[in-house]
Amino acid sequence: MTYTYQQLRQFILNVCNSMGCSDEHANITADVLMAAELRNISSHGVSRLKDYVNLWQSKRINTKPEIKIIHETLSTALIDGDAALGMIAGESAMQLAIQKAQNVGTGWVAVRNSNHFSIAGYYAMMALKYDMIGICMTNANPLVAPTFSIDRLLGTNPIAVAIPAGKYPPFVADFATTPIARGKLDIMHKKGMQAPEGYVQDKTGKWSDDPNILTQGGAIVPLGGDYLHGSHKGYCLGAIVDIFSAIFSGANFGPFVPPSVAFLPVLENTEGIGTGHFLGAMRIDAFQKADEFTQQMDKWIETFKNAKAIEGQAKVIIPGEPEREWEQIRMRDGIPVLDKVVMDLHQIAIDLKIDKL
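That one chain, whose sequence was just given, in the form predicted on its own:
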């Protein structure tokens, strides 16, 4: 099925309001999830509503949070998300990081007691309109086995960086520290596809092509796949995200991060509070004149755009380009939603007594 931007956005608003969210929080949630849909990251869009509703029904998401600053300096802060939807905690933290950067050049905010917040790129891109570089990372529930292990100790732990340019659109990198995110495996399973080699392993550590292998004790592998192809580097990236997001903030780290689905239990003995994020904003003119920086960014982009492509490839891609192209396509042609996801959304509408899509 294909829906317009407004149809999906209104459905999200109806769901959030039925869960008890304020209009402000419902709009923030809708903005983030629809950004994911437009940018062709549907694994982090409306398909996540089922998880959020189930977590709310299990009293693991608080739709009336009191987000508090626990500790701060001129350039840093720690905030407690009060078990809010991750979008609310993430947006609040990035706004605070931007405010601090406006005052002193850079701002860094760690978050604890939060939940899944959809795409990290959304928060990094918030800094762009202020002529700032935005950085965002988050840990996630443990589905990833470190190199040489069969134990699931890390999340897919994404990193996002948004950098403004001059005449060109901004550079936006938003990527998991694994070959694939859990949500994309779920979409792959719903489509009846097989997982490519180097994405997941079974419970004994052998390669698997089953995108549903996580339900059978398997694991996602770090970026790189195996040691020979650099999985130890992906493991390092995931570990860095976990430390910045959890050890800085006092959130749960590694295997103690609470699952982002309600059917998995929360560990009784944890090492922190909720899921953790780490966000930052850097004012360009804290380092050099903003126009000089953006001119150099334009030259950087031109250099890479003009790189000779491998035969059969159209061009070298600048991070952020494919997502911007998808935004235009989906705003014009509508947003496709898998039939199985539509069925989930219809069930949500029935349960919450709201209008179906």
Given for the second form:
There are 2 protein chains.
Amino acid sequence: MTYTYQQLRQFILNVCNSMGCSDEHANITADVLMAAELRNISSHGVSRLKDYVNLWQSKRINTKPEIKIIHETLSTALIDGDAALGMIAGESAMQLAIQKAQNVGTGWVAVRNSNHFSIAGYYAMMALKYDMIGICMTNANPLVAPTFSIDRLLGTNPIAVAIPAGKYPPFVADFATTPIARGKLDIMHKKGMQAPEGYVQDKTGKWSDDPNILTQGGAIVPLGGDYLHGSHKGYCLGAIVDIFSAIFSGANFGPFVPPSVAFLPVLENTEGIGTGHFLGAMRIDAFQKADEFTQQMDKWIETFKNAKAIEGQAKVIIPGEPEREWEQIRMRDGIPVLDKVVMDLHQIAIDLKIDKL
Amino acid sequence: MTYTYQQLRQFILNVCNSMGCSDEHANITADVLMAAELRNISSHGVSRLKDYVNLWQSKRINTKPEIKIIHETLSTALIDGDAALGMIAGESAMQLAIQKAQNVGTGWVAVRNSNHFSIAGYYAMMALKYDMIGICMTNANPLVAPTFSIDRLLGTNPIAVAIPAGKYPPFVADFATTPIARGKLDIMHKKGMQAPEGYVQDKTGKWSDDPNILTQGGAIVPLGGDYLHGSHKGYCLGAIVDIFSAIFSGANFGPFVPPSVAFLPVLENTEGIGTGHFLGAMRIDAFQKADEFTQQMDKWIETFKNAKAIEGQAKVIIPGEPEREWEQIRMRDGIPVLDKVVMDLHQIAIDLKIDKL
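Show the same protein again, this time as the form predicted in complex with a further copy of the same chain rather than the form predicted on its own.
Let us now look at the entire complex, which starts with that chain.
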């Protein structure tokens, strides 16, 4: 089924209000999830509502959070998300990082006691309108085995970096530190496709072509694939995201990150509080004159856009370009939602006694 | 040939003094290059002296630099390296980042008008003794083609992150944002080996097994290898390093980064001044109580050290472990230097009229 932006957004607002969110928090949640839908990252859009509602019902998400600053310096803060929806904790953390950057050039905020926050890129992009670079990372459910291991110790731990330009749209990178995101494996499984070598390993550590192998003790490998091709570098990246998100903040690290679905129980031995994020904002004029920065950034973008393509291949992509094209297409043509997700949303409407989508 | 730590270090000091470096600058240069030798990253050790001397002779390296702060805020600075040896500009930038972190929690320094600075990890590790996380990145000669392209627009652009622990040694990641460093391709070529698929492409963008293909218009690919395996993520990482190092600072970006060897001329159309770096320091107690941070970091390290290995594979590596083992071995057994490099060093001794190694 295909829905308009307004239809889906209103449905999210209704769900949030029904869970007891304030209007402000409902709007933030809708903004983030709709950004994911528009940018064609539907694995992080309305399909997540079912999990959020279930986690709220099992009291693992608090829709009336009091987000607190635990400790701060002029350029940093540690905040406790009070088990909020990740979108609320993430948005609040980025606002604080931006405020600190306005005062002293940069701002850095570690978050504990949070939950799944949809796309990291949303929070990084919040910094753009202040002429700042935004940075955002989060740890996530353990699905990734470090190089040489069969244990799943890391999440797909994404990193997002948004950088303002001048006449061109901003550079927006937002990527998992693995060759493939979990959502894409699910789609392959549903379509009966095989996973290419270099995505997942089975429970003994051998390559598997089964995109459903995660349900049988398998693991996603780090970016790079295997040691010969630098998977230890992908493992380093995932580890850095985990340490910044959880050790700075006192959230759970690596294998202890709580599942973002209610049907999996929270581990009995936790090593911290909830899920962790790490966010930063850097004023471009804290280093360089702002107009020189944006002019050079325009030249950077032109240089890369004009690179010679391999015969038969697409042109070099400036990070963020494809997502912006999707935003236009989906605002115009509507947003497709998988039948299975539509059924989930109908069930939510029945459970919460709200209008059906 | 194998030399002791002291023999090699003294030779570096003699070369630096002969080029007109102050004792302080000679010692910093020797410390960085010897850290590379001890850590088994000999591609970034004494083998670079030949290039440094040649660049000094052609007046592209200034051994009497006045490093200037061009602009600063409480948490940031832009410095101009005055064409110094990269080691001098890098060390100076990290000292400034540490000082700012002491005052306001974090410090971030962009550097322009610098040169090749050996290993990024050295500068990141400088932060450790202050109970800070150190971060360092640099752009470099363009050898890497972005995903879908045949043009070499990025360097191997390394990222280093050093994180203090408690009873365990620190976590020290230091890696190129490509599957393979250029130095390893050179070694493959010298040994008559073929490059595995996923390292380099020829001038038309097809996989090449020739480790010498860079001399024939080929390129290294980004970490991930190809688009199917996430090379666009490796391209994003390399791009972020380039933008932070050059657009923040006013150094040359991407394809304009000057060659770090004298036999290649500087481009006529430059887009900035020299090579760029970006360094950061974050006090761990700017977020979390320092002892809680180091205790949790110890648990993190234990958890990863105890991961189940794939049968027949090494155990999971904590980033920095192999390099620390090399340091012990090489302090004890001496440091091997390739015959070709020994010949270069002898020629330097003759040219500069200093004692032979």
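Just so we're on the same page, rigid core means the largest C-alpha set that superposes within 1.5 Å between forms. Positions refer to the first chain, counted from 1. All values reported here derive from a predicted model rather than from experimental measurement.
Colleague: Answer yes if the CA of R283 moves 2 Å or more between the two forms after aligning the rigid core, and no otherwise.
Modeller: No, its C-alpha moves less than 2 Å.
Colleague: Comparing between the two forms on the rigid core: C-alpha of K191 shifted by 2 Å or more?
Modeller: After core superposition, the displacement of the K191 C-alpha between the two forms reaches the 2 Å mark, so yes.
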